[in-house]
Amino acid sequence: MASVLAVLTSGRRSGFTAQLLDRAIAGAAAVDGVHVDLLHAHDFNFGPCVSCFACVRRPQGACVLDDDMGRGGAGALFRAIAGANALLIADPVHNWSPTATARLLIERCYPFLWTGALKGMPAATLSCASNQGMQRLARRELCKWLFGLRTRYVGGLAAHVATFERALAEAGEIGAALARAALEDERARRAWDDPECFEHYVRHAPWDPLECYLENLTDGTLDAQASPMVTARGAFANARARELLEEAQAGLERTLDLYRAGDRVAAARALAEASAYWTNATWLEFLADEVIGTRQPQAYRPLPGRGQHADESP
């Protein structure tokens, strides 16, 4: 049977967040096949990422802190989110963005970067608001999170108690939907690379990695001549590093030719393998040595193509 892991990431166990978090239920529950459960994160015990950098080295580990979402993988939290064949997060709009534990929760996903387990994994969200609202920045902002992950968003409600009762409908049919994307989960995960990945949320989410990626390459110019690839090149003393920023440079160009001309699409991959090529490079530079000590683990980033990093032999 599917399984379908639903959090509530609000305080208020009864309010309109768990109101819209109980349609969505009902809505997976109503699929075959399927089995719902429900976590409220503040039973929990957890804590911030302490940048300690256990998880990375031995990603097998996970995390080291005694907490739920740690015990070498054995915390209550952690085990519940890596046996789900999908995850929806409901959550209240705080300060017009997230809650500080939904961003606490995603941010303690961290090992599975290193592993992989979570790359292709349905996910979904619901933000719901009062007052100014917000919603829409809080949905936004959750499905760039689940992007980090590399998950595969479904679907995201961005409600305000206004219209609840549209939100209630709605958030059935985002329940629904999930619990068929962890059917396909369930007889096989489909894992994907960073390429489809980008693909996918340009096409489909309510965040792309399109224009934040590239304004965050150019240094809010838009013009690859900007890009720390260039005005830093000098910081690179990694012969190796240098290469892949050539690479890195060239990819960007080509991602900005696709991007002008109105190619979204086509830009989102090139630019896939582009900060491919970026990660490798800074991580050769700035991290293997001095910061974590060790290699990529091997889910994380590989270079395109090749299914390897810059410090392995072809």
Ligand SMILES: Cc1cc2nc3c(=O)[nH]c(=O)nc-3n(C[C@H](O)[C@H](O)[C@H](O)COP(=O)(O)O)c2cc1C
Second form
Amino acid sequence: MASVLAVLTSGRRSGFTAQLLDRAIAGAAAVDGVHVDLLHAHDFNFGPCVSCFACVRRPQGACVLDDDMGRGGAGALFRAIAGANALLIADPVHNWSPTATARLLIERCYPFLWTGALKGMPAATLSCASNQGMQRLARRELCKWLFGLRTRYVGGLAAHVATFERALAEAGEIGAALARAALEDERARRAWDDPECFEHYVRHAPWDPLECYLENLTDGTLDAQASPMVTARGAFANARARELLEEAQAGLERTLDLYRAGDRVAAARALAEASAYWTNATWLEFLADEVIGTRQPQAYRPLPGRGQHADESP
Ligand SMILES: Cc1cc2nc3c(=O)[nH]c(=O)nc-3n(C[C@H](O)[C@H](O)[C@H](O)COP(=O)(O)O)c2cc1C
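To complete the pair, please output the form predicted together with this ligand; the form predicted alone was given just before.
Let's see the whole complex now, leading with the same chain.
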């Protein structure tokens, strides 16, 4: 049996969000070979990440906090995520955003970044608003977080209760689509590399990393010469990090050319590579000694075409 983990982050167990989730679960459960586990996030005990970075130093050791997202990977909620073939988060809109509970849940998935265990895992979201709305904004934010975990975005509902009947039908379809993806995942998880993942989000998701990452890497100018990487080449102490910055900068220029030519897919793939060099450079310069005290975990942003990191290069 393939398993879909459905997590309700609303405090209202029978509210609108819960009703949407019920419909999504019915859609999923109607797919042969799939069963759904429903958990209420509010039944579990978990708080914010405390930035101890123990999970980075010992990736298989997971989170050391003594709560349901920790206990060295034995926390009940963490285990449920690790064991599922697909993840569905049903979340009310709070303050024009996803809820703090959903945010906490994602934040505490940090250990999965280092093992790569969620790469390619099918995931979907339901966002539900009843007042001013901003459900589309909330959906985009949840999508961004799923991208960060490198899960495979299957769909997201942006619902307002004013059009609830339509939303219920869409929730059922998302549940069914997620269940079909869970079946594939059960056969073998299609773990993906970053270029494929970036492309998937550009093609199929309501949020993708292209514009915001280019803004980030060019200090808001879309001009490669304004990149913090240019300044960093003079300022970084680590010689290997400076070499990586050269590669990142060349990749950024390629990405911007493709972006200006209107090829968002090729630009996204080039960006995945350029930004990996940037990550490797900053890790060597800042994170390895100062912040985290360890080398970059193998599964996290390997250098393009090499499957390894800067500190492993000849
Ligand atoms: C702290 C808080 C903030 C909220 N902010 C918004 C909002 O920004 N936009 C909106 O339409 N509804 C907002 N709401 C209403 C919720 O979205 C509403 O409870 C939800 O749409 C229905 O899901 P539920 O039945 O699971 O609560 C807010 C509710 C709370 C408790």
